[in-house]
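Only one chain is included here, represented as structure tokens and corresponding to the form predicted on its own.
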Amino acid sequence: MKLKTPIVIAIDGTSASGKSTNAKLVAKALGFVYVDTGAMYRTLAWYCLQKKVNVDDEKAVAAVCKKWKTSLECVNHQVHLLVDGRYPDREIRTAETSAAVSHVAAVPKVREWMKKKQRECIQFGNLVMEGRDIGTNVFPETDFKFYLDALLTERSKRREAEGVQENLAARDQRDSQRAAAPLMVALGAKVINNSGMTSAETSKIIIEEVHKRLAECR
């Protein structure tokens, strides 16, 4: 499965929508490296939190950004965006952090820099990348988009199973509206609504697509 130019499966969609776990199996199952950008964003956020910085001052938010220190590592297959040498992993899934990042995420100048350290992932190879402007903003040109999403009741029902309690209406309608990069469906990408359907059934299809698409290129 080796290309002359690394590959990037681009897995966008909606909260609570499974790509986190869909992005894992896939990259597992074809021995690609994983990146979680919404890790990348909760990291940002966290570090507004710690440094005690308003983050509904757009301003604000965007000079942190442009000033903090971080570096990228791939640690077991799957990429870390450091801060200060260290990768905050328990910190940034906290309710406070979760409740933060939806605003920090909507500083255009935020998105620009994550979308710039984003790119820089292919020195780690071939990509399993998820958050929700992969396939519009941040790879465009990847061949491998998917777009995931679910019943609101069903999305709903997994956040509470996660013991998070999250508003993903409210989050939805943040992340399609916003200025910067919204929420939306990549040309080109398959959707899959997996509303009843396992995280196997679900990356089943993904992994199928991607043999598909890669037995025609070549």
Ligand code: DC
The other form holds:
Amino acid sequence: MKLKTPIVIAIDGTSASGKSTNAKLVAKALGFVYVDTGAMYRTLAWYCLQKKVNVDDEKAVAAVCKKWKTSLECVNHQVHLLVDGRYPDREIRTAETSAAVSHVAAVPKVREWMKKKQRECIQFGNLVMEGRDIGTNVFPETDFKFYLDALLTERSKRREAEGVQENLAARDQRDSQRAAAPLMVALGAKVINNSGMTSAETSKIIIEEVHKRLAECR
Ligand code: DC
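Given the form predicted on its own above, produce the structure of the same protein in the form predicted in complex with 2'-deoxycytidine-5'-monophosphate (DC).
Whole complex next, starting from this chain.
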């Protein structure tokens, strides 16, 4: 195995499977830059809602991607997608945005746009990128792929503990059954079912596997 640099650690998985927490822990431990690609899809969903664009109208949503004014910035080892010069940090986490996001994420032209932007993140250095299609579609060439999952009951409890009421089963179904880059386990990915595990335990498994694969490259 030959090491490709910058290194990309791809962490995919179901909603509330601990991707964000673990991706941040792994990025911190290794000194890599963290990229939350779900936030990028959420930003588009929020922007469509703001502009009264129907998120079920594929053409209208694709047209937004052509027009909106965006840029990438890296602050404190985290990449953000800015729209009109700002990162709508709070707005993208509302229940309304969460309900809209998997609709915009199913649009093939949106996924093309996102893939290009997400690949541009490599300009910031070694990455830990979390999402649904990073290992299968955005960086299929990486040797560092992980897939996180946990029991639905446990994932629902985690969301509730965050104060978020959400139909995770419906979102998982839309994410796994869409035609364009559906959520699935990438070839060569290490699958971790972290039901009953702490994030310290999950991130330790990921970090150890990264070190093992790095050693194989040397
Ligand atoms: O991880 P999250 O809950 O913030 O993701 C929001 C939505 O975006 C989720 O329903 C699936 C979609 N998404 C995607 O399709 N592909 C990605 N790489 C990241 C997120």
